[in-house]
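One chain comes next, on its own, written out as C-alpha cells in the form predicted alone.
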Amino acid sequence: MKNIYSLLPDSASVSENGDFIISRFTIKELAEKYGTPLYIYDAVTVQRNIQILRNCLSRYYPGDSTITYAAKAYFSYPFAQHIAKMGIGVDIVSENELLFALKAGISPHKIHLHGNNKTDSELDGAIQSNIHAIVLDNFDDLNRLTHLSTRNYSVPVWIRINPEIDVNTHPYRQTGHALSKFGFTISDGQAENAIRELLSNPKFQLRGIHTHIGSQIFDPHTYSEAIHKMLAVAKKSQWLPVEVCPGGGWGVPYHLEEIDLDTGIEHWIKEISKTIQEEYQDTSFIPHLFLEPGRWIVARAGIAVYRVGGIKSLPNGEKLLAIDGGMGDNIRPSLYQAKYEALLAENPLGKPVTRYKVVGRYCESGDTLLEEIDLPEVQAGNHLIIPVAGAYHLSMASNYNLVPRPAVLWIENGEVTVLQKRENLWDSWWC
C-alpha cells in the first residue's frame, strides 16, 4: 500500500497525542523556537544511506569502490563536518565547496572538482591542494590547466565523456545527451583526440574516466549504455582507466505516484557493477569504481516546515493555502515542475477533506509548491510539512523579494544543532 511516511526521515513518527514528531521532537516546538520556513536534516537517514551504499557495493563490486558526496545537493560547513565523519568522500564543483570540504576535515584524497566552465582559481586552488582529480570537461579545461600546472610532477585527471544518450527524465535533468554543455563528445571524435593528448602530455595523469548521464532516473540499463560507450572510446584510444565514475543521478520517489519507480539503488550498483566486470574480463585487473550520489543521500533525510498564511476561496471553488516560504528555498516546482506530497503538522493522521493548492509568498504567478493536495480542513498558523526536501532545495535558495533564507537543523541522538542560522540581511553584503 502506498503511503507517504514512506516519503520521510527515518526518525519521524507520530506520538499518542498526534503530534508529528522527528527524533523526540514535535515540528511544533521546533517552529516555534526556531522560526518558519524551517529545514531539518535527520542524521540516522543520511547514516542508514550510506551504509547501504557500502553494503552494496560490498556485495556487489569485488573492487575497490569509493562514495562520494554530491555537494550540490546541499553543503554548508557544518553539513561537510558531518560528512567527513562518515568517511566518504565528495564531488565539489566551486571553490567555495572545496574550501568548506577541506576546513571541515575531508581528505584532499577523496575530493573530485568538476564544472564546465571552471575558472582559474578553481583549477589552481585544486592542484594546491593535491586532491584526488580534476575531472576535465573540455579542451579549454585541458589547456588552461596545461599553463596553470607549474609543479614538477603530473596533475591527476579524470576525463569526463558524454556518452550522446538521452534519459528519461525532465530536459534541465539530462546531461549526457549529444547537445549537452557537459563533458568531451563521442561522435566528432573529442573525446578520443582528448584522451589521446592527455595520454602525451607530461603534464597529466590520466587516472580515470567519467560520465554523468542525467538525475533522478529510475532505469538502471542507462547508466550499463553509458559505461559500454565511453568505456569503448577508451579503449579506441589504446588506454584501459583504473579508475571508472559513472556519476550519480539515481532517482528518489518524492509523490506517491512516484513510489512505484523507486526500484531501489541496490539495482543500480548491481547493474553497474556487472557492466564494468563484463568490460575488465579480459584484462588483470578491475578499476576503482567510484559513485557520486548526492540526492539519494540526502534527500529524503530532509523535510521542510512552513507556516501557513492566508487561506482564500477562488470563484472556480479551488481553494488557495499560502506559506511563508516558496520558490526561495525550493524552486524545482517552477524550475521542473516537480510535485511533493503535504503532511499537516497539528493533524498528520487526520482524514483528508479539503483539495488546496499551496503558494508561496514570492511576487511570482509561478510561485506554486503543490498544484493540488487533499489535507485535512487547514487553518491559518498551522504547520505544513514537506517530504524529501533534503536536495535541490537550499542548494538552490535565492533572497528573491529580499527574503532571507531560512534556518536549517540537524538532529542526531536526541540532539538539535543548527547547520544554518535564519539569513539576516542586515548582517550580509546586501547592505
Ligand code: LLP
The other form holds:
Amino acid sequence: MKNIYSLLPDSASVSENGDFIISRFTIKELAEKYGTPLYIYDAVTVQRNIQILRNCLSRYYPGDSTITYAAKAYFSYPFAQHIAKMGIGVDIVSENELLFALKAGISPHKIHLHGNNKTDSELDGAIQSNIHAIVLDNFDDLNRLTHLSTRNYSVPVWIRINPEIDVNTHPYRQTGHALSKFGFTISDGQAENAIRELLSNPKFQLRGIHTHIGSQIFDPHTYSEAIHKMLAVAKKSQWLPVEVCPGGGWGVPYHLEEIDLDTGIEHWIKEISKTIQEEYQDTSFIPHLFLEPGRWIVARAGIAVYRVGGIKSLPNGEKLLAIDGGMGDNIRPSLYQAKYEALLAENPLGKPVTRYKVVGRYCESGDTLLEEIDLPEVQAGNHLIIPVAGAYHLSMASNYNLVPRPAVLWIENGEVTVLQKRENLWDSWWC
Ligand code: LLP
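Please show me the structure of the same protein in the form predicted together with this ligand, now that we have looked at it in the form predicted alone.
The next block holds the full complex; its first chain is the one shown before.
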C-alpha cells in the first residue's frame, strides 16, 4: 500500500491532537527552539537500516563482509561518532572526511579513500593514517601515488573499474558508463594494464577490485553485470581479488509513486552475493565483500522542516507557497528534477484541499522545491515537513545569498542533540 509512513523516519507519528511528532517531540516545539530550516535525524532509523544490511549480509553472503558508509551522503563530526559506535566503516573523498572519521574513532582499517582527482595531501594523509585502501581511479592517480610512496612498505590499494554500462537513473548520477570520469575503462585495455602494473610494482599491495555504477538504482541485475565485467578483467590479468566492492547506489523511494520501485535491499545483496559466488565457484575461497551504501542508510532517517513565509496567488490561479529554505539546503530538485512529498506539521493527516507549488527563498527562479503538492489549507507561520531528506541535502548545501546552513538535530532515546549548529557565517568566514 502506498503510505506516507513508508517515507518517514521510524520514530515519526501523529499525536492525539493531530501534531506531527518525532520520538516525543512535536515539530512545532523543535522548530521554535532550534529555528528553521531545520534538519532532524532519527537514530532508530539509521541503526535499523544498518542492522537490516547486516542481517542480509549474514543471510546471503557466505564470506566475510564489511559495510562502509558513503560519508558524502551526510557527515558531520558528531554524526561520525555515531557511525563509529555502530561499528561500520566509511568511504571518504576528502581530507576533512578523513579527519572527522579518524577523530570520531572510526577504525582506519575500515576506511577507503575515493576520488577521481585526489590531492597529494589527501593521498599522503591516507598513507600516514594506514587506511584500509586507497581506491585508484586513473593513471594520474596511480602515478601520483607511486611518487608519494617512498616508504619501504607497499601501500594497500583497490582499483576502481569502469564497467562501461548504462544504468537507469538520472544521467548526473551514472558513474559506470564509458564516458564517465570515474574508473579505469575495460574496452581500451586501461583496466588490464593498470592491474598488471599494480601487481608488478612492489610499492603497491593490490588488495581489491571496486566499481560504483551510479546512485538511486533499483535494478539488482545491473550490479551482476558490473561484477561479472570487472571480475572478467581481473581474471584476464591473472588476478583473483581477495576483496570485492560493487559500490553503493541502491535506491530509496522519495515520493509515493516511487514506493513500488523499491523491491527491497535484500534483492540487492542477494544478487551481489549470488554473482560473486558464481565467479568464485572454481576457487577455494570467497572474497571479502565490501558494500558502500550512503543514501540507503540515511535518506529516510532525515526530515527537513521549513517555516512557511507566505502564499502568493498567480494570475493563472496557481498558489505559490514560499518557505524559508530551498536550493541552498536542497539542490536536488534543481539539479536532478528530484520529486518529494510534503506534510503540514500542524495538520499532517488533514484532507488536501489546495494544490501548491513550493518555492524557496533564494534569488533564483529555479528555486522550486516541489512543483505541486496537495495540502490542507496552509497559513503563514505553519511548518512544512519534507520526508527523505537525510542524504545529499546538507552535504551538498551552499551559502548562496549568504544564507547560513541549517541546524541539524539527532534524536535518540527521547533526547535531542545537535549534529550541526546553525551556521554563523560571520564567525566562520572572517573572525
Ligand atoms: N561509493 C561511491 C564510490 C560513490 O561515489 C557513492 C556516491 C556511493 C558509494 C554511495 O552512493 P549511494 O548509496 O548514496 O547512492 N548527489 C546525488 C548522489 C551522488 C552520489 C555520489 N556517489 C543525489 O543526490 O542523488
